[in-house]
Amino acid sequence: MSVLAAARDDVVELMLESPQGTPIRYDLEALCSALDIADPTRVVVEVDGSRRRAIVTIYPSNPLAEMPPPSLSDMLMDRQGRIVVGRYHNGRPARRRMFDPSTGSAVRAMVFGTTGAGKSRTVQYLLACEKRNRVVSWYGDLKGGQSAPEAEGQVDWRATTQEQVILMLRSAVAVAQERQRRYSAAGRNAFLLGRPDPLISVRIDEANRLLERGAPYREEATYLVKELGRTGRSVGIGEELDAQASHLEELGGSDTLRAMLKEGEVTLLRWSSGMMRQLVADGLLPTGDQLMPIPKSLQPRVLRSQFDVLGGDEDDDGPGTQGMGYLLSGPHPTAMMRHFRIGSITPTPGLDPEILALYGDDEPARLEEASQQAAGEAYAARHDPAAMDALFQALQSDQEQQPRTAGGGPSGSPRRSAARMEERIVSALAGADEPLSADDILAAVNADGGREVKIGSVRTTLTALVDSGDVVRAAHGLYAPTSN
């Protein structure tokens, strides 16, 4: 193998080449120890894609501990659709996708991380660049809104439940399709940026309490994410998963869905021991890669004699590492990187006027006319306390009145059930002899002998029914099927 070395104050670089046929194999702990480095976070190793390069930069302490905040240049799309999120160990700007005009698509994500990993200050800042570039903000805080409260009234549509995210994810995928029949008319096959349409991005903040087993929506939440991320991207509509692990029980359980997210956008923030083996498992890190584990602080350890003299700053804590991470779906998947300061130093005891700032003055964007039809009357009532509660006692309804399997969880998929109230909605729509209101069509479906459902259900079928061509509106108020 053949080796250059340079170096530059205090840093010193290694250039690496192996012989054709003999790829370039590392233990990341080993070669620290090789070269008596007790902080393993001012190595970074980089393999090139032949495995026959690699570059080993040392630095006398990590490059990462300071950073600044972000600039508004920062936050504005570039020709590329890119921001940049912070900076790489060797000072150049880490850039993520927001959306590929080369191909006209929205970009699915996906941001890991465990607790204080920083997860939830890096979901603010992508929010406040959704909102400077005119983004239509969905974003789902399972956190009760704690993880992001800066973010009320800075998004399009902020929930805070399990009920109020199925809402916001059938919502979702009803625009979805509405935009999928519209460009298919125009004969569009690709979405072009604000003409005319907003893009939109739906973000699940601690996905894994939709997702993971044992969660009561889990299989409605996992068939909406998957519907979403087929039938979106080309029609504009983003989607991200923000989670505290990437084990595939945590989302849904999903290969399909797994499969399709990791195409997109990977952030790796802080991760948990055994996460590693999974990442590669699960195709998230190419068989070969290391990533350098990234300690809570920076302070390295250090053995100490009992008789030693212990000096006064003996517990102070070390600089701490939030935001540092891997942009695994980047162009340099193995250097270490880290995300831009956001926020104030310290906690303030209300929301945080530097967080505030970033997402600027202006209204958040909002849908189209079109999307908003669609998005029926969950959108419409999300401001809506009371009539948001209506709609989540109806979800909560039909959830309670399923049968249960075995193991718990409701029989059938949600599709089924779905399309089973649509065949009774249409049935007593067919019965009737004039159009009918939801009220009238609510007493009918409840008398045909099937289960006892709520006026929210109705309402929420009714809007996918005429966005599907099957019921129009007769007049305000009054539906009627299509064949009348």
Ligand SMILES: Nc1ncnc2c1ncn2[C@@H]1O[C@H](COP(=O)(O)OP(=O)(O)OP(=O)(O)O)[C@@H](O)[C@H]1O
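Numbering follows the first chain given and starts at 1. Definition used throughout: the rigid core is the maximal C-alpha set that superposes within 1.5 Å between two forms. Being a predicted model, the structure only gives us computed values, none of them experimental. Compared with the form predicted in complex with this ligand:
After superposition on the rigid core, the Cα of Pro40 moves by less than 2 Å between these two forms.
Fitting the two forms on the rigid core leaves the C-alpha of Val56 displaced by under 2 angstroms between these two forms.
In the core-superposed comparison between these two forms, the C-alpha atom of Ala430 has shifted by at least 2 angstroms.
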The other form holds:
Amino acid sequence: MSVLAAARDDVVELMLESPQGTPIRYDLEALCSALDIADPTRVVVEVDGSRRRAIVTIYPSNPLAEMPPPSLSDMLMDRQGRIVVGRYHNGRPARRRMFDPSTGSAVRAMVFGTTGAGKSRTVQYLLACEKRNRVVSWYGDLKGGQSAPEAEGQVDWRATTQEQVILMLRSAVAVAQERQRRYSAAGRNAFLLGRPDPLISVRIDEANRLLERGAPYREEATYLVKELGRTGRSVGIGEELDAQASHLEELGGSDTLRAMLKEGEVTLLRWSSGMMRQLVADGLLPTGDQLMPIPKSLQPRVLRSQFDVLGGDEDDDGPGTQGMGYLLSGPHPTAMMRHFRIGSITPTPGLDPEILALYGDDEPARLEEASQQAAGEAYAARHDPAAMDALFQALQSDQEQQPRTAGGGPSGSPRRSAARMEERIVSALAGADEPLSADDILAAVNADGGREVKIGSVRTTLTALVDSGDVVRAAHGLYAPTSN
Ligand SMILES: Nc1ncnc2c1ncn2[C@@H]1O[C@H](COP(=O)(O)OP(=O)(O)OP(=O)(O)O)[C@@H](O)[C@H]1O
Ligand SMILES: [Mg+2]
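Next, give the form predicted in complex with this ligand, keeping in mind that what was shown is the form predicted alone.
What follows is the whole complex; the chain from before opens it.
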């Protein structure tokens, strides 16, 4: 193996090259030991695609200890649909994709990190960037709104309970279907940014609370997340999950998310060890690559004899590592990066003025009018807690009236009830002489002697039926059974 070394300002760079046929593998622990380095976050290893060349960078101290706040130009999408979210260890800009103009695709993203790793600040920055780029943000915060209180009024839709998030996801799926219908009617096969519709981004912070075992709406939520991931991409609706998860099984099962992980933008903040194994097993990290774990603080672990005279500050906390992570789907997956400093590091008594300033003073972008009907009652009521409450009740009573089935969880099986609902809708359509609107269908279904249903479930089921080909949209807002 050949080694070339360069150094500047105490930073040492080793350029390694191995003979052909002997791919570079490394063991970070062994490397730190060989270099006698107590703070492993001072070392960064990057290997090129051929696995014949590597750069090992050794810093005198972690280069990301201090981060500047973002500038306005960092927040604006470049021609490739990317924004700058922070810096890599070598000071270069760390970019994340918000949109792919070359294919017209919206982005599916996941941000993982343990508690306090900086997920919600990252979310807050992305929401502010979306606002600045006229993206319609739909944001679910399953910590009751505590994760990003500044987002209130800065996004098109902010949902803060499980029920609101379910309603929001249903609307998002319905909007994706509506856009599909409109685009195909217009003979368009791709989404064009802002022509005429804006990009929509649906983001769920603390997604683990929605999707983990025992979550009240796990089954439906998993279905909706998957459905939105499937249909949203090509009609300009992106999706992001921010989660504290050590295993994909905690997020509604690994199948749901594997595709999102494979093709999406994946950010890994300070993690727990199980997550890492899974990412490697899922092929997200090339075999042989390793990520230097991110410690909670940058204080290197050193040994002190009990006979040493203490200087006084040995036990002080080192600088925190919040916001440090890896952009696994970017060009430098093993290069440690850090997100910009977003807001104040110490808690503020009320809303953080620095975060509010990131959002700017403009009104947030809104869902296009042509899709508002599809977004349904929940969209219209999203700022009205009382009306939303009534919708939650409807949702809950729908769930409670389902018969309990073995293994169906605390609220029965949404799938079984969805199947019954499908039958009722199809027979209502079959019994009519002409195409029906969702409201007509609601009336017909409620007149069939079965239990009462709400317009929201009718719309969700109609969407699924159109998708599966059992029902067709006869004209705008009108449905008919598929003839044959
Ligand atoms: N990019 C950042 N810039 C400045 N401070 C940050 C940044 N990221 C995180 N912090 C600090 O870390 C704290 C925790 O961050 P944050 O709330 O984003 O973490 P989290 O991963 O969402 O945690 P939780 O799991 O508790 O929701 C913040 O209150 C802030 O003090
Ligand atoms: Mg959080």
